[in-house]
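Next up is one chain by itself, shown in structure tokens, the form predicted on its own.
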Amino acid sequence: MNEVARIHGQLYAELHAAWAIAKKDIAIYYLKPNIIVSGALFPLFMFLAFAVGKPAGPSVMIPGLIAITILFSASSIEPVSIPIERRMKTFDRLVSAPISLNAVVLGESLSGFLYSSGIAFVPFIAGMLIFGTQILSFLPLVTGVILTAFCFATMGTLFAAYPTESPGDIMSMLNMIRLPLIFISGVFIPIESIPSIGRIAVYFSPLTYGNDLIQAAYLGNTHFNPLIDVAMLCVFILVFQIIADRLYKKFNT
């Protein structure tokens, strides 16, 4: 009893800590200006210029818009926030507190996952109020957000282990990723209608699962059984934590 009384307080201080980390990204940086371009206005920008004009109506535009969204403002927080603080010091502090790295990963990508989960309310809001989209299943659409959310916002975090003091030098780095997934996963170009090199590629991308269920929410079909996009969202959670927790512990130790 002794030992599981323990783990069970370890298990809470960490998780409390990992709290305190991603209140602290809230309350310093979700209003600073390269956030806000990044993370809300680039998307928007960008879906603008390659929908317009398309002839696809809104119940197939607005889940792509919302996925993109979900993909830059979840891993736009840590790239900002850990460059600035390693400027301040005040992240030397951070990782040489008395909690696990686990920790402080998880509660970085936690910031980047509210403050994507929050934005990508805005186009939901917007399809519905002014094209009249129609949600045909909230689960798929609520499942998708969150684990989407939370798997950019933690290849965020992967990303900003890069020591560096400059978010511009990651934010260049993570460009060179998150363009490219956009083109393969289904956003603006069918699964179906990408070439087949390309379509081998499709397959390693995690806005391919993300986008497939919230398509789904919209339009009832998945090109992917659901379970496949779910597990396949979990595996790159997964895989995203451990080697950031890796490159943490690389460069802080």
The other form holds:
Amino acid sequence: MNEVARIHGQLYAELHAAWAIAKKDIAIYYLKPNIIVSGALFPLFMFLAFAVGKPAGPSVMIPGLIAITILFSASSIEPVSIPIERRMKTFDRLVSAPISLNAVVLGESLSGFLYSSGIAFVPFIAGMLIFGTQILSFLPLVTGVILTAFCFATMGTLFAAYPTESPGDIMSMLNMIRLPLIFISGVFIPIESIPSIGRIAVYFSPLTYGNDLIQAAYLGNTHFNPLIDVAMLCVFILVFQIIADRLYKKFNT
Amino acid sequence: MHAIEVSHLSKQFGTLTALDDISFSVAEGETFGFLGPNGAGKTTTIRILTGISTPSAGTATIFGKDIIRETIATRKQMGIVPETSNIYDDLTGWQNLMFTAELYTVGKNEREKRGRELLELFGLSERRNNKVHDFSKGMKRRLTLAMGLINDPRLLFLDEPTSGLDVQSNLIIRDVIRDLNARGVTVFLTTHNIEEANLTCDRVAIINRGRIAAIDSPERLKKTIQSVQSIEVAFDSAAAGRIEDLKQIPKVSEVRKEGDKFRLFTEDPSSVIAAIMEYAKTNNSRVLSISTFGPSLEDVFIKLTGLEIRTKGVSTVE
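Let's compare: the form predicted on its own is above, so bring in the form predicted in complex with its partner chain.
The next block holds the full complex; its first chain is the one shown before.
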């Protein structure tokens, strides 16, 4: 019984601390200019560059815009905040607190997740008000936004484990992954139209499954079974969380 | 049970040995100073004892718990004040305190009560709602110390707590350390400020190049080098070449000019005093004041670490 109470107490402490870290990030970093540019404006310009002029209708384009907005916004907080905190030595405060590195990773990811979930509302609302896009089912939309946002927030935290004090170093590495993901995940090019050699890569992109779920809310059909989309996103979150935890342990001890 | 027990601790960074088989213990309620020149291994030791860094070999326990195996349990009992004031400039003083309290799972009522008390103690109450980037260096340091105490720790790690601070902040921090000691809190203090260690520590360890050169109370350490005594003398007038003349006095090992005075190091103060009086008479000077001093902790430090103070700075001698 004592052991159960101890585990319960530690779990509470970990979640409490993770939430405190997320609140701190919200207060400090959400309005930083480089986060607004890379998290909100960059996906919009990417969308305008690749989607405008294409024959596809809003119900195809809006889910794509939501998906890439989530990709960029969710993975933009930690690659900025963590190097800055390393430089200011405040990151030591987090890694020396009586919590596990998993709680630190979770807290950092939580702030990216909340930021991204909020930003995702912008294309969603714009789609409804400007283009009159209809939502056929809210469940895949909500599930897709939540899981995709958490997945890419964790990916951002993972990349931020690289021991540098310069956000630019991490952003450069991250963009080498984020930009190709857009083209192999069915956002601008339908999966069926991707050349066979690239189609293998489709399965290794979390954006594929997130975009597929969000499209289901607008189009009513999915490339994969929605349960597979959900399961794959959960697997990616778990894998990113485990790798991030190991990398922070490796680089901070 | 000891507050800290370190046994054969070593830390390698590639080919560099930062800590080389160090062992020591700190009793509960003790104020323990860790003294050494820059790069001696002080901060590496603190990083291992707080579970941030892992040792290459050896063990360290905090109140009987192994820092590697029971990191979280041991951290709950400690407060950490690092060398750099690691506070969030974009948050207010109050927000910084509350954030740290939440990391340590201090309950809402308790953290608000302690937060108010600590801001009062460190003279920061009036600035509690100001963002920290408006704070002076001393205020940031005091806030960092307040954040280290928010969880009411049994053991406090202080890394260079008063380095480069104004007099007011220095006095407040020293008072707080004394008060903590009186309340039975164990304090582990690293510093290269010898006077600070002399004034605040029950015992001092001198570390150099990753090895512990000596551990004892400041007074006992001073007694180990009784041969280093000094005479401070002031003359009524300045004279060219006086420092060279004083060096010629038998049994004087070193002469330093300190402001308008001269300090002569010797093993035999009485014969040197007689020689100084004779020198003054011969050169038509008058001795305004003359005092003898026993060895200082600084002398112990210099002797044990092999540091030699030269006129153009400090350098290591083999």
